[in-house]
Amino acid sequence: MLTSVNPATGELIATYAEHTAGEITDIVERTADAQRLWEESDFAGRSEKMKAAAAILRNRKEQFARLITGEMGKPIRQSRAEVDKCARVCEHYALHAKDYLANEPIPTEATQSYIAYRPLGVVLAVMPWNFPFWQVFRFAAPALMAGNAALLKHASNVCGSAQAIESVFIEAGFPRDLFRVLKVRGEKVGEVIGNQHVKAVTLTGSVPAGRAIASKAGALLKKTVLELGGSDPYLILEDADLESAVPICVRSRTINSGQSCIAAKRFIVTSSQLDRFLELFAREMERLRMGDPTEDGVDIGPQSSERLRDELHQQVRSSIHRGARCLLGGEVPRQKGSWYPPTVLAGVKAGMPAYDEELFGPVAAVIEARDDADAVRIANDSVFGLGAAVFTRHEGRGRHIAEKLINAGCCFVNEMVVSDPRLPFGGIGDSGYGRELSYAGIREFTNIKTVYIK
């Protein structure tokens, strides 16, 4: 059985029976049959259904938001924003998919030569719990608009969200078997990848999970897109405006109670700015309200599970043991649920978990840099390469560092890193490969076909 537990209270929400091997085979075959018909549909028909899905999301936003908050603990206003964002990505691809996948003429010696973008078939998605609606729609909207079908293996603790998403696509008029949920544990994913009808896999999750999926899919020569962990650096340069930078840094570190791959993780502050940054940053972090995530005024909800909360706490204690200074938080509250307070660690150096590893919770690691050049060096001293932000009063300097010096897939200047349907999203290094969103994301799961006519 798969179980969903309210992380704020520790109470059981629901249990779900796992699919048997026979049921999995049947679902995959039905999905493949649906895809063969779907790829012959036109963009106009697909677009109308995707717009209908967006409308359903908006109309049932409060219902879906409360489902998200109940299953994984996100503060309710952030859950509402997540549902809104899912509607926007549906609308984006409903409007732009036809242009993104239009035949692209290429002048050659041929009478006619061009690139055509054709669907691959059935795409398996292995998705995490931290954005249980957004992560799914981020892949599903472009995949379906490109003519593919989708299988979803969601995190076990958000089965209710998975089933709700499936119902959205059915209600919107998509073929009933085009998007299907597989209720299976992680160890069963390899068998699904091995099914002949599955042509590609996308995963958002941990580095070990990404390696396992890539290894299995690679052995079968099946396409993968991986969006894995991140330890995003936020560089506070010598000329940064701290009054505007600090609120952005706090918001980025604590979005989704700190459980975001593109949350700010490492704050790399030049020596001349360090004392003032720590003063302002700790003050803003201390003002955050931790409490019942169903209440509108709450900033920090629980961590998704006690196991993950305890792993985070161990990283904090180990960093302190190795010399980091805890300016705020750092203690597990004595109450039911998987709570962890906003925490600020100063004096973080290489060799500490807070420097070397991803901290998936509301814990900020502040690292001193001698100067701007040293800040860039420290930012790149990581196996990850998902997002990064640079804070400076000089646009030209910020642009140069973001574009040419930082090793990451997404670099922002004077703003927090976010995903946007209009912009490609993804990382390098241990943060994965491939891109989601924009034109790049919809083309990932197509056969980029050369057509040459003499």
Ligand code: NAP
The other form holds:
Amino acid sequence: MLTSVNPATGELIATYAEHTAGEITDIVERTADAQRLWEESDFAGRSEKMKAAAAILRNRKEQFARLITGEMGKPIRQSRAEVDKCARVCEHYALHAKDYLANEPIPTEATQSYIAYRPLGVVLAVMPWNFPFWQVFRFAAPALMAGNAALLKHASNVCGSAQAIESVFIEAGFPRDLFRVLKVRGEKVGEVIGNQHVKAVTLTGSVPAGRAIASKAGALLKKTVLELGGSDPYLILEDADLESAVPICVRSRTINSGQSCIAAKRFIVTSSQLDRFLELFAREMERLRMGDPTEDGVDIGPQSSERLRDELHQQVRSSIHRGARCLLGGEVPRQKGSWYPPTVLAGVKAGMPAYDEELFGPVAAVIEARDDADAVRIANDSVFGLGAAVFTRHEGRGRHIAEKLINAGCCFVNEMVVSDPRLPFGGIGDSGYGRELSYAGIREFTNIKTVYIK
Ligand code: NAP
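The form predicted together with the ligand is what I need now, so please give it after the form predicted alone.
Let us now look at the entire complex, which starts with that chain.
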């Protein structure tokens, strides 16, 4: 049985029966059949349906936002923004898929030689709870527009969101079995990957899940795309404008109640800026309002589950035990639900969880760097490489560090890292491989086929 629990109150929302092995086989086969027909459809037809999906998302925004907030606890304003962003990604691929996947002529000795982007077939998506709509749509919109079918194994605590997304595609007019939800636990995913009709797998989730899925898919020589965790560094250089940098840093650390893979996690501050940064940063963090996520003015909701909240608290305790100074928060509130307050840790050093690991919650790790070069060294002293940001008044220096010196899938200058349908998104190192979004994302689940005509 899969259960949805409201993390703000600890109350059970719903239970869902898991699919049996026989049901899974049946769903996968139906999806493969639907894909074979879908592959023959033209871009204009796919595009109309994808635009219809966007319209449904916009029309039912409030309903979906309340579902998201109920299941995983993010502040309602952010849930509404998430639904809007899903509509945007559908519209983006409805408009651009045809160009992204147009045949590309390559001059050779042949009469004609070119690249054709052909669909792979059925793609399995294993998705997390933190952006229960966005993570799915950013995969599904390009995958379906490319002519693939999709199977969604969503995180076990957001089954309601999974079903709602399936209903959007059906209402939008997509073939009934083209996008199907599999109600299974993580441990069962290996069996699904083993099904002959599943041609590729994408995961957004943790490093252990990434290793498990990549091992299974690798043994069967099936393609994978992995979007895993991150410990994004935000570098405050010696010439950074703190008045503008600090609000961006606070927002990036606390969006989604701190549970975003591209949230700022390590603030690497040069010595000359440290005292003032800590003063401004702690003051802004203290102002944030934690409370009922269904209320409009709330900044921080509960953590998604007590288990993950307790793991976060353990990382905080262990960092303090090893010498970090807790300037704000750091205590579990005595109330029902899985709450954790905005927390600031200063004096963070290598060997502490706050330095070495990902903190998936509203906990900021502030690390002192001697100078700009030392800040770059610390930023790269991580197994992760998802996003990064650099704050400086000198555009040229910012660009040089962002482009050449930081090891990450993206680096922003004087702005917080965000995902955008127009720009490729993904990581290196333990943050995974492959890209989503943009033209790079839609080509991941295609056969980049050479056609050569003498
Ligand atoms: P998670 O435990 O890895 O779960 C993600 C998904 O993987 C869920 O559907 C889960 O199913 C499934 N799963 C877990 N263990 C598995 C296994 N051994 N084999 C196959 N599937 C498995 O992570 P989470 O708690 O949902 O999300 C938090 C983590 O995801 C953080 O580390 C975060 O940084 C990362 N994340 C990364 C991105 C990105 O874009 N790079 C975005 C969001 C989150 P069950 O729910 O049934 O266990």
